[in-house]
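First, one chain by itself: the form predicted on its own, in C-alpha cells.
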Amino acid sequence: MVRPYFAVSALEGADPVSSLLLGTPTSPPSPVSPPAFLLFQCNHHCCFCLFSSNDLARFLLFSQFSILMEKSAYFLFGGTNFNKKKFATDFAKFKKCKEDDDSTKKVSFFEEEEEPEHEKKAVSSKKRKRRSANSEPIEGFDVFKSSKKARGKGKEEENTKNEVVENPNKELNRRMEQDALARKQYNIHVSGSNIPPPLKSFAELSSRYGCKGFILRNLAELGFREPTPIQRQAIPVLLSGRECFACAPTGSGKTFAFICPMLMKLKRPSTDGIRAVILSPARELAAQTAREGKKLIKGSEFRIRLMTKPLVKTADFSKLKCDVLISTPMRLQRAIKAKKIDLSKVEFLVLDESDKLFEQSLLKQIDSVVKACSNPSIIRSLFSATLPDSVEELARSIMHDAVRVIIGRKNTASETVKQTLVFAGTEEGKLIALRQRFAESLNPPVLIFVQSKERAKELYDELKGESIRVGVIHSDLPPGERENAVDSFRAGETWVLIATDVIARGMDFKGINCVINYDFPDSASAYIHRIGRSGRAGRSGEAVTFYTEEDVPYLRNIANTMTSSGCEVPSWIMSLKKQKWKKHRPRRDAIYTRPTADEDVQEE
C-alpha cells in the first residue's frame, strides 16, 4: 500500500500536476508539457515511489486511494473525489500491488534496503550503495539529514573529543586543588597568574628542575631537611622565570629562597661578567648574605663577591671573575658613576629588605642600579619581612607579571617571640628598669636597640663599667670595628650588644634570647624587624619594649602588631586612639644616672 507524500515538478508551476492534486479537472499533459512527478510512500514508511504525470491518472484509481485521501492530513488532497465505476477496469491492474505490498520494497532516491538472500540479484554499478540489513526504517524524506549511522559516528567522535578535552581539565583541577591544600597547610598566600606549585621537598629540586648535586649536598650539610614556607613557593616561582615580591616573617629562610634558584638558573660559571646582583641596605647584611651564599656554592666553581670600598677604588671589573655581586646601593652607584662596572648582562636582580631600599633616601641609588641592569630578560625579585602598600606599588612599576607571595599575615611579627610592654615613666626609669632586669635574670645573648648613635654611645658608657660584657655598634664606627663588634657578639665574647637600627634588618644572630627596645620604635615595621632578631628559624625568643609618657600616643600601633601575632595586650591599651604613624623620634633626655661634674660642684 502506498500513499501520497509530496509532489514535485520539473518546473515550478506545472499545471497538470498542480491542478490534479487540487482535485480540479484537467486535460492529460501534452507531449510538450514539462514532465511532472508525484512521490508516494508505502504504509511501512520504508520506501518511496515516483510516478510521472503520464501514469498519474491510473495510479490515482487505486482501490483504497480515496480512503487514504480522506484520512490524509496533507492539505493538498483535501476534498478530492474519484469515480470508481468509470475506472473499474483499471482497479484490477493495481490489485496485485496490494497483494505484493508487504513483500515488495520500493527504492528511495539515495538508499536501498537489502532483499532476502534467495531473491538477491546482480545490481547495476550505477545504483547506489545498498543500506545495511540492520538499519531502521526511515520516517519521511529529508534531503538535508545525514544517515543515522553517520550521526552516530559523529556523536562518538564528538564524545571522544570531549573526553580528551575534559581529562586534562580534570587533571589540572586536581593539581590546583592539591596545590591549594599544600599552601593552606604552610600558610602560603599567593596572587598572580599561572603560579607554579610549591615544593614538597628539596628532592623535587632535582626531579623537577634538574638541580646540581652540590646545592642539595650543601643544603643538607647546613641542616636544611625540609624547605621553609617561603622557600617552598618562592623557589619554584623564580625557577619558572617569573618575577616575584615576597613577604615572610623574620628568620624564615628568605636568603636561601633567592640564592638557591639564582645558582640553578645560572647553571655554570661564566667569564662574561657579572650575571646576578643582590642589594642590601646595610654593609653588615651584605656581608652576611655573601657569607651564606659562599656556603651554598661550596664544591662548585661559582664566584660570589662582596662589594667593598677597596674593591670600588682599585678593582678592574672588566677582568674580575664574578658571577654574583652583593653590595649596598651607595657603593654600587659609585662604581656605576665611575663607569667601572658593566651590569648590562645581569640576569637576576634581588632587592633584599626591599621596604628599606625603597625609602626616600635610597630611591635615587636604587633607580640608578635598576637602569644599569638593562638586560631585557632580567628577573627581578623583592624580599622583606614587611611589605607596605607603597612599596608594592613601586615594585609593580618596575616588575612585569610578578607573583606575590605572602607567608602568614602580611606585616606581622614572628609568632615564636613572646612580646611585652613595660612602662618606665621617664628616661631615668628606663635605665633603672634595665639594670633591675639584668640583676634578676641576665640570659645572654641580649640585643638592645636605641633610636640614635648618640644614645647608643651614652648607654654603652653607662653599662661598660659594670660586670657585663657589653659591646656597641653604630654608623660612626669604622667598618673594621663594626665587623669586630658583630663577630664578637656571634662568638659569645659579648653578652649584650647595644645597636641602632643599622643591624635591625636581616642580621641573623643564632640563639638571641632577648631583644630589648630601650627606645620606642619609630614605626611598626621597625618594631617587627627589631624583635625579629630573636626567635629565628623556629626558635623561641622574647622581646621587651620600654615606653614613657611621650610614647603613649603611638602605643596602640605597636599593640595592634602584637595582637596580630597572638600576644595578649591590656584592654586599656587597645582602647587608645590609633595615631597615624610619623617618624616617632622625640627629643629624649640624655642617658645619665651618675652625677656629672656640675652636679658635684653644686652639692659642694
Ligand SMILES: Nc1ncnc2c1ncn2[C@@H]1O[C@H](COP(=O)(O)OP(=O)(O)OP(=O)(O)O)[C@@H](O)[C@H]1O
Contents of the next structure:
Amino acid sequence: MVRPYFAVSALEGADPVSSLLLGTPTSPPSPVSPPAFLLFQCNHHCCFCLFSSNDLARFLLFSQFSILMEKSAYFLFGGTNFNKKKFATDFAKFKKCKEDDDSTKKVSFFEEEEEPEHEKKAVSSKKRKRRSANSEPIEGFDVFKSSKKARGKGKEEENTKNEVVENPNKELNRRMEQDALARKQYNIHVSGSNIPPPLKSFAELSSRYGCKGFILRNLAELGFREPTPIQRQAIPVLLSGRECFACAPTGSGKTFAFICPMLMKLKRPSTDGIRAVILSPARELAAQTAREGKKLIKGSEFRIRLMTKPLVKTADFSKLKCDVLISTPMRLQRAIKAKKIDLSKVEFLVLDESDKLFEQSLLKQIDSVVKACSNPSIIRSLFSATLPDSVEELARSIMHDAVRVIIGRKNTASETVKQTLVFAGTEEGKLIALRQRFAESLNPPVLIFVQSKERAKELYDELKGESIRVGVIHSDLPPGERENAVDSFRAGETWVLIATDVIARGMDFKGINCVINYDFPDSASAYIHRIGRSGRAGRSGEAVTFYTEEDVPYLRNIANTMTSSGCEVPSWIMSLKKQKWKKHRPRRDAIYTRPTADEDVQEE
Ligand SMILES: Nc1ncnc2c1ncn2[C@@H]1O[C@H](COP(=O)(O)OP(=O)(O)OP(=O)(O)O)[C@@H](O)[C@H]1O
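Okay, that is the form predicted on its own; can I get the form predicted together with the named molecule now?
Okay, now the whole complex, with that chain kicking things off.
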C-alpha cells in the first residue's frame, strides 16, 4: 500500500533527490520522478513538493461517503410519490405556474422530476419489485414474463440480448457526447481521467448529489438561477472526491465553486476540529470569502471562521467550534508555529488565487500549512483567474490525479470590460489626465491602482483636498483602517478608492464602473486581476491604463491580453517586440502638482 508522502521546502542549492527523501516515504515515487524534477525547474530558489496518494484510504472514505449519502438521500426523498395521472389537471396547473413564476423558478432546485441517482440506488429490492409490478411492462425488460412467452419470442429475444450488450457502450457514448456538447456550450475545457459531467442546473446538486436543502435555499435566496461555467464543472469534480486546479475569468463565481462542494462533502457540522481550510493571499479577500461562505450556511449549524489577529493570539483552537477556517497564509502559519492549531483532520484545502500563493514570498508559509494538513485523504484544489504554466506544473506535481478545468482561454481578461490605453507622457501628465477625466465625467465607484504604498499615500494627499470623496488602502495601514477603507467604498461613502495591488485580487465590489491603472501594472496577470474588479458576474465595466515612455516596452504584454478579450489595440503596439516575463516596477517621479514648502521658499 502506498503511504502518504510529504517532502517539503528544500532551500536553494539543495539536492532535489535528498529533499524528496525528507518525507521518508514507505514507498516513495522514484527519486528522480518527473514531478520533483519539474518543481526544481520552476522554482529557482525553493522547491516545494508533496505527494499524497493513499488510494485505498481515499477509496474507503469515498465508499463510506457514498453509503451515507445514499442513506440520507433516501430519508430526504423517500415516500413522496405524486400521482400525475390522477391529478392531471392540478399537475398541469402546477407546471404552468412553475413556468410562469420567476420566484418559483428560484426554489425550483428542489423540484427535479428526475429521480436522484443515489436514490435510485438506495431503493430496496422489495420496493423495486413492488414498483415493477405496478409499472407498465416495458418491452424487452419485463423479467416477470413467462418463460413460455419468452421462448415464443425467438428472434426478438436474440435482438434484445444484443441490445443489452450494446447498450452500455451506446449509452456511455451518448452521455459522453452530451457532456462534450455541454462543455462546448459553456466554454469549459477539461483534462484528466473520468471527469464527471458538468451540472445542467443547481437542481442537479440535489438530484445527482443529494445536496442539503439549506444550501439550495441559500443559493436561491442569493438570486442565483443557474451555475456559472466554472461552477458547472468544478462542483461535480470536487464532489466526486477529485483534486482540481481551475482557471476561470475574474468575477465568474469561483468562490461558490469551491465553497459549495466543500460544505456538501462535510455533510454535517462537527465538534471534532477544523475540517476545511481556505487560504487567501490577502486579509480583505479572506474576510470577503468568509462573508460569502456564511451566506451559504444560513439555516445550518455549520461554522465558518475567519482567522483574525485576536483569534491567533487568544483562541483555544482545541475548543473552538469551527468547520471551515479561512485565513491568510501568514496568520495560519503563526498559529501552526505556536502549536496552537491542529489541522490533521482537515479534509479540504483550497488555495484561492493559487498563483499568488505560490509566489516565492509566500511559499514557505504555504508549505507549512500543507504539511500541517496531514490527513492522507485530503482533497486539495487550486483556483485562480490566472494560471501560469509554472504554477500549473507545480500543481500537477503536488496533486493526486487532479482534474484541470479551464473556462475560456487561460490567462485572459474578462470580456465584459472595455479596455483602453492612454499615453500620459510624464508623471505630471497622469495627474492632469486623471483630473480631466474626473472633471468630464466621474462615474463612481472608481478604483485607482498605483504601484506602491508610497505612491498610494502621495496620490491620496493630492486628491483628498478636492471635492471628490476619496479613500486609500495599502499595507502600511493598520487592519482597522484597511477594513474601514473597504467598508466605506462598499457603502458608497467614498467614490474613489486608491489602492495598491493588496486588493487587486478577488475583491468583489459590486458594480465598479471604472478601474484606472494610474501606474502601469507590473505583469499581465496583475493587469487581468486589477481590471477584473470591474465587469463582474456578467456586468459591463471599463478599464483605463495610463502609460508613460518607460512603460512602452511592456505595452505589448498587456496588448496581447486586451486583444484576446476582444479589445482593439493600435497596430504599432502589436508590432512591438514581446518582453520576457519580468516584473515591471520602474522608479517613478513623486506624485505632486502643488508646490512643496521648499519651492514656496524659493519662489518668495
Ligand atoms: N451562479 C451565480 N449566479 C449569479 N451570480 C453569481 C453566481 N455565482 C457567483 N455569483 C456572483 O458573482 C460575483 C463574482 O463571484 P466571485 O467573487 O466568486 O468571482 P471570482 O471568479 O472568484 O472572481 P476573482 O477571480 O476576481 O476572484 C459575486 O458577486 C457572486 O455573488
